[in-house]
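Next up: a single chain in C-alpha cells, the form predicted on its own.
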Amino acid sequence: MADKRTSAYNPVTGEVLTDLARILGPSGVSSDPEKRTAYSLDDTLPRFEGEYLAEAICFPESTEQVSRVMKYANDNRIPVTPRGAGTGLSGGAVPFRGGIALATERMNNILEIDMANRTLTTEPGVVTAEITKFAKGANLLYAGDPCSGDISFIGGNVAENAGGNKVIKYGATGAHVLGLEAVLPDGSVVTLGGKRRKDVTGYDLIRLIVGSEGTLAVVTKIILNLLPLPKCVTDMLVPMPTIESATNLVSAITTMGGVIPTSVEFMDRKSIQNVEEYASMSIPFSDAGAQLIIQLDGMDRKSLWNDVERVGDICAAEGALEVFVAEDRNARDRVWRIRRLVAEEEWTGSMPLLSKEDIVIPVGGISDFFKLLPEISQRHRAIYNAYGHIGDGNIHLTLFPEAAESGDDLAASAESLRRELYEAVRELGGTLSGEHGVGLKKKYTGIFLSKAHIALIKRVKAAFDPNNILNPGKIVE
C-alpha cells in the first residue's frame, strides 16, 4: 500500500533530475545520499518520529531559477520544501513528503542599502548577523535579533517570523519587513510592499507570508527597515529570589519606571546551575530562583544612565539580590555568554529529552504558569529547566525524564506531558509557539485554534497552493 504521505505526489526520477539540471545547471542539483540526509534535517531536538528524506536538493541562484523550479514541480506534482540554514527548531525545513529540498544558500547577496529611505534589500540566503554588521557599518540598526543570528539565514527568519532578544522594544522579524519578492507555488513572481512605510492598497499579504513557514511562497528578496544606531548600550544581570518576583519585576519596569528595555531575558535556577557545571564557571547567586538580563539602549549616555538608575531602583524595590551593571563590551559579553551557554549545554547534555518547548504566555500569566509547572512535571516524572524571552512572555522550556536510565516509554511519556502542558498554557491565554513555528507539531494546533480557525488556514493554503506541493504537512493536519 502506498504511504499516505506520498501517494498524492510523483517521485523524483532520473528524468526529473535531468530536467532540473537543465534549469539550474549540473552543479545546481544533487541526489547524493549524504547531501540528501544533511539537507533533510534541522536543529530540532528530539528528532521527529519517522525519517523524512528529500529525493533531490536544488540550489537556485536567482528568482528566475526558483520560479522555473516551482513551475516544474507544480506541473509534475513534486513536493518542494524551502530551506535556509537548517537552524529551525520545529521541523519547518524537514521534507515531510520527500520531493525537492530547495536550498537558498547560493542566493546570498545583500543587494542594496538605501540611506535616504533607511532600507536594506537582501536575498534570503544571507546570514542574519551579516545584515546587522552591514547596517552598523552605515551607522544604522537592523533590530531583528534572533538568538541564532550568527548562523541563521534572513529568509528563514522571515519564514518563521523569528523573534529573539529584542522583541520587547523592536518587535519580531516581521516588524522590520517592508517588502518582499516571492515565488508562488505555480512559479508566478509577486512583489509585495516596497520602501514605503504606509500601504493599505489591498490585503496585507506581507504579514501573511511572514511566519507562514514556507507553506505559501518562496521568498527571494526582502526589503528591511533600518533604524538609527543606538550610541549607548548597558546590560544588567539581576538575580531574583523567586520566579514570581522576577515576573513581577518585568511588569514593574515598564509600568512604574516608564522604560521599555531592549531585552529582558530569563534563566531559572536549574539553567544557571547547568551552565556552571557545563562550563566549569562560577556565576554569582547561582542559587537564586531566577536571573534576568536587562538591556537598555539609547542615543545619549546621560539619559541612558538615568534609565539604568531608575531600573536599578525598581529591581531593589522588587527584591533583587543584587544588580550587576555591565557597560563596556567585555563585561556585556560575559553577561550574555551565560545566556548563550544555557542553550548550548542542552545540545551537549547526556540526558534524553522528553520535550523542548517554545510556549508563549501573556506576561501577567507567567507567574501562574510556573506555579502549575512543578505539579505537571511531577505527575509525569519529569524534571525541567526554563529560560527565554520573559519580556514578551516567550519561555523555552525543556523537560527530561526524572531518571535518565528510566525504562519507561519516553515517547508515550512525552505525549501525555505535552498535552497536559499545552492545556495549561491555553487556559492562561498562551499558545504553542512564540518564535520557532509550528512545523511538524501540527497535531497540537487543535488545542489552541478553533475548527473554524484551522479551516480558514486550510482555505488560505489552498488559494496559494491548490496542489499542496509547497512544504506540505506543516502547521495544520
Ligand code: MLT
Second form
Amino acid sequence: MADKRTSAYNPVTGEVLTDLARILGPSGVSSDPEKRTAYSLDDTLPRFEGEYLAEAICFPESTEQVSRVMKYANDNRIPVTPRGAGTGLSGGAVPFRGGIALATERMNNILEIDMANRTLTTEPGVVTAEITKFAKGANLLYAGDPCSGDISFIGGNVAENAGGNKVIKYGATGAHVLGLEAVLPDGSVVTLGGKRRKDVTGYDLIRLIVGSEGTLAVVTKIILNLLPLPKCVTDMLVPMPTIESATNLVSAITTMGGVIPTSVEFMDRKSIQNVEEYASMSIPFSDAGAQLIIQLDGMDRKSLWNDVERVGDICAAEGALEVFVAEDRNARDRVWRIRRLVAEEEWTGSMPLLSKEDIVIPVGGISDFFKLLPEISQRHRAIYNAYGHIGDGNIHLTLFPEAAESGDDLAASAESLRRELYEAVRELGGTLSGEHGVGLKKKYTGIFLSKAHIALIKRVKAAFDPNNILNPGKIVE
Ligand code: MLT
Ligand code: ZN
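Now that you have shown the form predicted on its own, what about the form predicted together with D-malate?
What follows is the whole complex; the chain from before opens it.
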C-alpha cells in the first residue's frame, strides 16, 4: 500500500492512541489491523481495499467526545474521515490521507419525536429505516428513502444529501433537514436551524453542510421534518417496449398526468435480466426494452385510484406492454425487490468494471442522453446497464468492458470513456453526481464546475477547515 499521508500531516503514533483513549476510553479507539481495513472501505466498486488505510478508528459516543477528538486532531494535524455505515458509493468515507476514521455508530439514539412540531431529533449513527419505522409508529412519514436505507445511517445520508426513490415528490435528504448540530474541524460546536420552518437569520449553512461529504463539519444531531403519513400507496410495474418509449412515458406522466408521483424508477432490459439470473427468478416481460416502477400515494383511496387509472391510461397510450398494479404490501414488496436486486447484483458482481455512474440530467434531456449512450459505449468497446431514479433524471449507469483480457488497461479505458460521457452529460445540462457525491471522482469536477466555482469551493473549505484535516482529498482537490 502506498503511503497516502503527506508531510502536511502527522502519523497516529502510540502516543496519539494513548491520548485518544484518554478522550474516548480504551474501548473507544482501535488500531486493530482488521478493523482498520474494514473502516477504510465503502461500497464503491472497484473497492479501495488496501489502497487507503485509516491508522486508527475512533468511536465517540457524544458530541463532547467528537469535539475533543476534532480539537486534538486539528492541533496535531491528523486527518479525520467521518463515516456512517460505509454504504456510500463515491469513496466519501474512505480515508484518503490515512489518519483517523471517525465512526458514528455509537451515536445511535433517536432522541425525540415532537408531535406538536412534527419533528424527529436523532443522532447520526441511527439506521435510516429505523427512523422511517419510528416516525410511522407515530403515524408520520420520514420521506427520505435511499435505496440502502435498511443499512445506511442518517448521518451518512445527510453528509451525501442522499436521494433515492421519493425525491420526485418529497425531495432529497436535505429537504427534510430543519436543524443540525455540528462539530467544526477545530472542535467548536455549532447549532444551525431548529424546529422552525422558516429561517433567514444568517447564511443557510445547513444547506452547505448537507451534501458536503463530511469535508466541512461532523454532524452530531439532526432535526428532521416529518409529514402526515399517506394512508394509501400503490405501485405500478410497467414494461415498455423500448427505452425511448419509457423515457417518453416519464415525461408524459410528469407533464400530463396531473399528479406528482412519489417515485418513477427505471430499469433497462440488461438490469432486469441480470436480476433474473442473479436471483434465479422469472420477471414478466424481461425482454422488454425497459421497465418503470411508478408509485403514487395519497390520503384517500378513491382519489388515489383515480390517479392510478389516469396514469394507467397514459401508460397504455405510450405503448406499455402491460400495467401491473400492486396495492397490497406483499405485491408492492415484490415490485421493489426487483429494483433493489439490481443494485445488490452489482455490489456482489465479479465482472471487471469500467465505471459506475450516478449522473443526473434535466428530465427533458433524458431521451437525448439514451440516444447518445449506445454510440459512446460502442466507441469505447463497453457494455452497460442503466437503472435509477428516472423521474428526477438521476441515472445509475454501470459500464463494463465488452471483452476484458488480462493485461487490458481498464483504468485508461475508463478514463477516456468517462471523459466523453461526462462531456455529453454536461452538454445536456446534467452533472456528475445526483446522490452519491463526488468523493474520489474529484478529477472530473472541472468538467462540470467553472474555475471560479471550484476556487469558491476551496475558499469555503479553507474557511471551515484551514488545516485541511477533515476528510482531505475529496470533491475538488
Ligand atoms: C440505487 O439507486 O440502487 C442506489 O443508489 C445504489 C446504486 O446505485 O447501486
Ligand atoms: Zn440510487
